[in-house]
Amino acid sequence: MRTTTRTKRRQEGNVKREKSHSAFARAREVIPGGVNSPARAFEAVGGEPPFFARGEGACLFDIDGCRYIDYVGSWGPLILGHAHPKVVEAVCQAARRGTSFGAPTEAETELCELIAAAVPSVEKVRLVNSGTEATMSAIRLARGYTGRDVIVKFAGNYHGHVDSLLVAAGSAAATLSVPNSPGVTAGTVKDTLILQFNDVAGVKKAFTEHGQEIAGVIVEPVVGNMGCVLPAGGFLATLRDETRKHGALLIFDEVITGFRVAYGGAQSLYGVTPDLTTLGKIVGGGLPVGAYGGRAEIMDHVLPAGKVFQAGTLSGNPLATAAGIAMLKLLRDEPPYDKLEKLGARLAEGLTRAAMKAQVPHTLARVGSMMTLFFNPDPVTDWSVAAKCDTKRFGRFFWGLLDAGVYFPCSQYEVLFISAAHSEGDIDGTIAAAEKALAML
């Protein structure tokens, strides 16, 4: 294997992860940047990512034998922790029956029934393979249903790598400062209207000027891709009112918040019911899956019931549906949300106290078990404020935690997640590690 300059680059932090270093060098030979998703690349914090061997409960273990308290949770879906026995057993049983049929199964119907019973806006569901597929399909359906072209999105909201939505995006696009990706043509995004999150006046103005052209509004009801940003009072209700008044569809992207902030998602928490909802992550129990759903009369425009085309050979895959059914039943029958709220409050209070003690300018935003410690003294309400965060200071904080055995998201603009597998001891250990990391800043 040839040695490159990047391979020689030193690892950040004091803990040397030699096996991960070698694994990353090997990966870069055959994978662009050595990763299969830019969020894993550690470009925002410098250095090289650890390579993981296994997960158990609240913890991850890398190939060098280091143990970490995990607050990434596969970017949200592992609300019950890694390798939950009932989810693992469901997948194993499904695998023994066959991994893919490309034909209908009863498990697909059962998973869709569970989703429809839980999420207020959903009467019918179509399963897909990822959150990106879900948002792409929901956008196409909104345009097909209304006969209009324009889609409204909000700066800093990330809805997957759909061409027409990859403008002013959050998540890895924000981290790497490439909100407009090469390969996304001007023609593709000409019908995308970008507004500021939480800007009620801006929403009303856009509908006054373009109401008859707008097919739909897509929004993360709680943003998870420029850090955790909460909706201001009246913002979601305004979206509901304006879309209804002008005959457009309201689409909630609940790929992150669905079944995470509440069993019925953010729409049940805030009491605003959209026309369409996109889901992912948790509804597959950690396996690749996505879904979009809404009122029956809208969903019946999807082929073969209607004329809006969408298809996928592996949609409703037996392994993903088995894991999803097991996960959603556990969340329904043994709800972890009270525990998650208590642990979330404990961690939020501890991080805030530690930052104040270290005299580090900061603010913290939280909804239940998802939160972000922003290295910014101003409350983050939209992308213009989020963009002012001290990302270099966050990077040093991140490495201080990682070397102490705490795995936070590797970007200021990602959300940390607590699982039901975390204990108060895990939370207190994390707070202690944060105190030391912040003091060193």
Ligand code: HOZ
Given for the second form:
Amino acid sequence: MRTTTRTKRRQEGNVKREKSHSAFARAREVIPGGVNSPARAFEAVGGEPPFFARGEGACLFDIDGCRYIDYVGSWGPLILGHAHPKVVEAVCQAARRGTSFGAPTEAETELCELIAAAVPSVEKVRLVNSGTEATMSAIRLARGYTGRDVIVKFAGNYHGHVDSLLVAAGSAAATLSVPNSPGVTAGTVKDTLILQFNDVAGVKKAFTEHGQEIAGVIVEPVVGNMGCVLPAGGFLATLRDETRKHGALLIFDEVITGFRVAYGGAQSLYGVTPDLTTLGKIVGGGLPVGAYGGRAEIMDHVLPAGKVFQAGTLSGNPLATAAGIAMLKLLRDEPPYDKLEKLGARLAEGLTRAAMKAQVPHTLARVGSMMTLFFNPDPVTDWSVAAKCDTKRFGRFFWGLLDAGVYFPCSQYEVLFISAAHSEGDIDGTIAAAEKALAML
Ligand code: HOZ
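Form predicted in complex with the ligand structure, per the form predicted on its own context:
Expanding to the full complex; the earlier chain stays at the top.
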């Protein structure tokens, strides 16, 4: 009986969203689970997601007319907020010239030049359509380049739904407790070696034992898929040293951190330069773009310069490249990073204060405008600690915020993002809502 009551309350929150309820029922008839990506399904927090009508600046509006201060930002791309006029204008102009050619355009070169100028490790870059495609292609390239099979990944890191990387994965795989998806065969993952994030000794041991078999190490330099988890001092440098010593490639998955924690990504912030970098999200300005790049000598192994196969009809699509170019030029010419750091610090302090006042065991991790309030008193350094978070409590906190018009990621294991469109007023309003939500726990 108690379960029924709680389920009902959670399904509707305290705010009625009748149109979203109907839209979700309709969607479930034709879309598995009613969503096109599990991360947005509210499985981890219970209840039903609002369906959205539009976004403007820092805000989202659902089809029931509710307004939310948005901290999801489409899971990272919208660092300048929703519908930035210059990005929208660039896309509209590109659409008038034709939506797809499947043939070379100068805009692709321009976007690649912008990426290469910004990201320390990148001399040449290939555009694809998603972060998943970027990581899938990067590990194929690492294997093709080195002639070795084994890829090292870290528990709780998520690199998209690439079969061989869908083990001990973060994001929706962690949220929904499906660390090893049905359909991913034992053969597919037999060359994937799982280590713990921040475990310097474990990395050294793996290289001592398997150094000659390891093609590459793929890592989120700041993890964004088991909540926000920072690299401990020396961890990234150890990865760099060990891979170099043993002739393996170091791959930074900067799909989340690229152009987010700094214009040059986490590699410029932490001063560690990988061999290959994968990008997505911000680099597409809110349209579907991924990219992988690195030293020319490695990238020239990709077909048709080299023999490693990778292709795509819509890769370098004119609408997507127009959005990416507009976004990167705005970030380069009017850098929002100081503002984002100030807003991030303000929100982090406010959330911490609120949690302490409510006597809720917590810890908060942040790099610039990405952060997580963990319902866990211990600093989260790896998946074994992250897995101990009080996710039920997080769910109640989430609903308290949603009903107060604040849209946080619907999982403890996703990071929240601030955009340059957020104001101090938005942040203070969010802290006030969090104080109330935490006090109700
Ligand atoms: N790619 C995001 C991982 N944090 C979540 C978005 C999704 O999978 O839909």
